[in-house]
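Just the one chain here, laid out as structure tokens, in the form predicted alone.
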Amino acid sequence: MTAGAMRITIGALVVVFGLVIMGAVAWLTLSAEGPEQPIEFMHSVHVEQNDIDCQFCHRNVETGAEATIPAVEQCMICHKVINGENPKVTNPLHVAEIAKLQAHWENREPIDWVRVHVMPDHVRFVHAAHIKAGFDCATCHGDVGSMERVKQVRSLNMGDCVGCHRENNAPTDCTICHR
């Protein structure tokens, strides 16, 4: 084989393996379920049990391009509190993931997530404008609050967003959203 083929072939090999790791990717966040976690987070504990809105959690999805995920330190907030000693924390399940997150704090670890809502690199997707236009975090979540386990609802591929933005009478020029 010559050097010229064996590159051809390394690269068809590397196009396929990418796209076999994009379509797992793609496969663990829509599936029914969605991707297993280092802590069981209860969405529905915090949203529907103690009406905690989501932006209290993702604090920078009002001024900031991502949403993102809280640290342990703002998980730390309330559950230096609510903690399995609290007498109103019964499940044995909180007890046994709270005193998970309490481990990482002790320990000065941060908790590392599973990321579930998967977008390409080349796409720029600010929260900001999103939450300032009225769209509520659902639209593109799903009812998270509900979620046993969290998981990507929505494909959020491009003829996704575009026909979103063109429902909405939002910009579809390209350099809205990609870099």
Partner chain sequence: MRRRDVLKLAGTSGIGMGAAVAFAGCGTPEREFHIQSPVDIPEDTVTGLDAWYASICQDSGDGSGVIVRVKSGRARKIEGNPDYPLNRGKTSARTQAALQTLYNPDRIPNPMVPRRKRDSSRYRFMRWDEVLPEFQEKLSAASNGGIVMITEPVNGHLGMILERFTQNIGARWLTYEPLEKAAVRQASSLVFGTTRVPQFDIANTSYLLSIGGDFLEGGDSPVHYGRAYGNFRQGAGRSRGTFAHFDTHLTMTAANADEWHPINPGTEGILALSIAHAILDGRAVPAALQPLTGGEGNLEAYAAEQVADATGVPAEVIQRVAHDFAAAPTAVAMGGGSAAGHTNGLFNMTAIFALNLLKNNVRQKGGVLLNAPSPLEDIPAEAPVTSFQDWETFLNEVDNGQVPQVLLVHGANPVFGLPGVLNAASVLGRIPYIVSFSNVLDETTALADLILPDHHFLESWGTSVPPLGAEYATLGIQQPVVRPYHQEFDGAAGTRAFADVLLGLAQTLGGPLTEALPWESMRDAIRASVDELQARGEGSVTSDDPEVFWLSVLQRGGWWVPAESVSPAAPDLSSLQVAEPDFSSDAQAYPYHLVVTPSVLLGDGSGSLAASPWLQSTSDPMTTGVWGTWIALSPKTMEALGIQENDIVRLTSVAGSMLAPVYPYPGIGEGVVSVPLGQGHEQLGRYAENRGDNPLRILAPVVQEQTGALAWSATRVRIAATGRRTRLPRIEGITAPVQMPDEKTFQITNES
Second form
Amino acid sequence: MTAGAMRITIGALVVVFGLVIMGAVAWLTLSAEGPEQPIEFMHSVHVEQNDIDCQFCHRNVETGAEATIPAVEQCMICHKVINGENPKVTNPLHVAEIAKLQAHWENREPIDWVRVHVMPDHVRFVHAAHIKAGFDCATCHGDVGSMERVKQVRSLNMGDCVGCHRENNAPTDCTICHR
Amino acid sequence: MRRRDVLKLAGTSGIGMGAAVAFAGCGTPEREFHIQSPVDIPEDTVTGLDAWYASICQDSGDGSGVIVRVKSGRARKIEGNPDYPLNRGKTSARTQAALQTLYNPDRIPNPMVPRRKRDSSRYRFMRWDEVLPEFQEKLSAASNGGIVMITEPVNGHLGMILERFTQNIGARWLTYEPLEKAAVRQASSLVFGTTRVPQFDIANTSYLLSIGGDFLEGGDSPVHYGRAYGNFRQGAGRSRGTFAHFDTHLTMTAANADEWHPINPGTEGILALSIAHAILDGRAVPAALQPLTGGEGNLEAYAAEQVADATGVPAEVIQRVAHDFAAAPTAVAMGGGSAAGHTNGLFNMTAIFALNLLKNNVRQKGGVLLNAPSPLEDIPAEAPVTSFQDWETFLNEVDNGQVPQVLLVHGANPVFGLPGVLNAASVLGRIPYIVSFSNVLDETTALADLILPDHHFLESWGTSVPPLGAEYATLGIQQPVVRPYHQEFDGAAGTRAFADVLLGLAQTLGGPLTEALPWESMRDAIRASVDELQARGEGSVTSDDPEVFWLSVLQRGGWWVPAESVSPAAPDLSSLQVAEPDFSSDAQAYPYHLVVTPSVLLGDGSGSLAASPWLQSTSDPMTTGVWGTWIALSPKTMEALGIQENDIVRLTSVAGSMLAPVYPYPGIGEGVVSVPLGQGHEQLGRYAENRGDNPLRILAPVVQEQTGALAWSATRVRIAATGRRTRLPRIEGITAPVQMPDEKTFQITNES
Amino acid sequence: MRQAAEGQEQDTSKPVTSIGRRWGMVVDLDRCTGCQACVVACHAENNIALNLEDVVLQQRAMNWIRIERYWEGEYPNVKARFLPMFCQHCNNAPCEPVCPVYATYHNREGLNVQVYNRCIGTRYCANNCPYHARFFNFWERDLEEEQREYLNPNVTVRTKGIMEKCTFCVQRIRKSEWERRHADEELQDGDVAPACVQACPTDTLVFGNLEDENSRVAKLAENKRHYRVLENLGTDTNVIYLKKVDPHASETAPAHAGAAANSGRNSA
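Go ahead and give the structure of the form predicted in complex with the partner chain, now that the form predicted alone is out.
Every component of the complex follows; first up is the chain already shown.
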């Protein structure tokens, strides 16, 4: 094999390997289960069963770029009373997970959630603009309210974003997202 | 929220928009895959919007009003406060760079003590509760007069606290200003009856005459005057102003004049009198200005033809400028810069300022406006300045055995700035117990036995009375816009506000000190003053509710009230002596005149500005030099000495010598050498140390007789090649538009 | 690059259909003092890599906006002139057609856009820019933890191998747009100020919509002192300069870039 052919083969291998990795990432992100989180937080319990609005916790979604993950302090607004000592909380899993939350609060330890919807740094997504345009959270995030563990339901890659922007006659200039 | 919480949050907030993590094509930083619930609800998460807080910038040298963008608990950008009377939303390069003095990787995070006395190479980190008791003991044990406090000239609440603290503890308070402006202040006092340098209303004047004035780069507030300059040139509803400037070399301010004329160093006062002679045009010298004639009763000796040789300014230029000055509907004469740093600085400044009296423009639009006083009687607008003469006396005393027991240092760096022949480091080093409150390791702090690092100004409370402001009596309020980066928690160390340490001492030491300083913290002291302002029921903010008033004042960045007109005292020049400049050494051995030039970026080098890589790497406006010191020489001088660009030369004065590469400077005469200030630090962290050389070190310790200030323009030097070469980093030559035949990149018109 | 035909006015040469908005800037050279506030403001806003000493010595310093200094005349009649220079956002941009991957293009608001994630670093664009307004990241940046704290979260931190340049602070344009839209209002003149404009003490720089004839920038662009840098190239820039006024201009030699008074590398 000549050196040139060798280089081409190696190049092809690198490309194939890259595709495999990308495929794996896509499969992982769109797989049936979402990633495991430090606290088994269940959206279904909060939204479906207790009818809490998304914005009660993700309170910046209407005004800011980020929907924001609530601070521990905010969880504790309710969980000061809703915890293992409360007779209505019977599920041992719930009791255990709430205890973890309380431990974070008492130790003043922030919670490192695993990011489910990862966007690269060269993308600027503004939640408020999309809410203002009348979109529902579920358009992109799926029916999170019924999920026990959050998973990604849309690819949210550039084609996905641009496709939706085109359908809805939203601007598609590069600087809308890249800056 | 605690520091490490903020740290994590800052790295990983929000989807997409939040994380300013380096964008990398392949491989993503681990933390980008995490998103964090902070423990407490951060303020900007309550609204979803950037938080902007008003405060005061101490790095700009003038206390500019700023608003600071805080996102995820971190200051991200500084802009001018659009309401603040001094700068009206504008900022200088230094203000912009304050983020880098806040997030300086070389800040001192904790109290620390050197492992070996006077050895600044290794330190032991301490906790506050470990070091404060011993510190208090030393203070209590010091006999009356055994404590010396050295600070920068400081006004506002810190000025008030320092004054009361030093008075009641029996300490001697010395302030240090490298390029003393004593001549300017004293001349203002003689001519305008006010020790605060007045505000020259260049925004509204039609003719600006400046003799040595460096108002666009040094002076009281380059931002304020920059804004006024824009209006002077092309402001709406006025015709373009004319600007004539005389200086020893082409400074940045000079480059912006319509006409610039070189002048022989030290003859600025003579030039001013010659202009006065031409303005008077045979009329008698007004009685108030008689002392300027040196007993002659007239200015005949200063006729344009008589002084042309001495000043180096052609007679026709003097006559034309005098004519234009007199004929203009409004005109103002400014002075300063190196003209004030001669042995006859007071005479120079007085003669220049007196031209305004001939124009009768004091308290007139487009003339000289007198600054409003401090809005509060007990809060000083002026900082006391210790003259160079007093510094010399003090150091001599210490050298001769009158050694104080304790030295406290904050914000001043005399070891860096005082002329090298005074040996400030070794003399001050004899003081047995030195405590520094600096949050960077500067040359003076390197001597310390104990370092108690101060917060950055964006983390602490303070106030400022702006140096300029005729329209409003202003109290600018500096509030902490971010939590301290090196925060105390759970018994861990961190930084602590200087003022709060002093107030804490006042509480524990007791006696008259506690009575004089009854507040527990700077915040309380400011709050008490703000309550006083609230009771007045006037000004930029009014409210019946003290709490609402307090919050509104913080929101606006301060409080100001239209100033009642200040009545000027009659000029009294009787104590003035007409004087020729006196140079440190004979012209034969030291043929070149040394002009040290404050940089628009690094100032006079006394603060920690040189630790900012932004300021270090930003092009000097005139030479485009960065990251170093250069010696600006006339190409003709270089030719005569056989020196090439980038040759390292040695400048030697009677007091010492320095090394730097040569920059061929088209705007300087053959007898003059100009060297920028700001570099030559032995300490100050990775970006500043061992970079360039410090011309302040080689200044001859010559005193201005009438003011006691250092005559920092009075040093002569000789130049010798070393045979070595280097490359001065500079921005010019890296990029420039392509050149087109017959098309000029920079275009000029002579019609306004 | 298209050459403008002789005598052709800018409107006919515009390659992009207008949407009633064309961002532009006016630079009044008669106001500029050379104070460098804009330069540092730009670094602070746009996460530009630090120009450390060795980077400057390699001639690889990045300044999206710089103040060029031109010498003119001989001592003692010497003058120094200051010219702020940055991406001119040309309507006929020489950098755009040479990019093989469309990483640089012209958007409908008149902005010359650099898309970082498309850029593969050929540097053709920089070579073709007559204003030398484009900068290549030769090095990966090495930031201390402290120096990450002041990064602007709204601007991508560029990595090695990527071209970058002045964006007219597009993040601020988008933010103002969004804030107005949020309040169901139209964007107003004066809403958007790039970092350099906001900092400039002398009001040398004025930014706005050149197509809105009532905007401050459009009115200033009509000033009799207006000119464009390298107008003969037909780049049709969206940056308009107002000539420096010098009542004594005829007395001295005219300014010419590169007329070396000392070293042959004369302009900044």
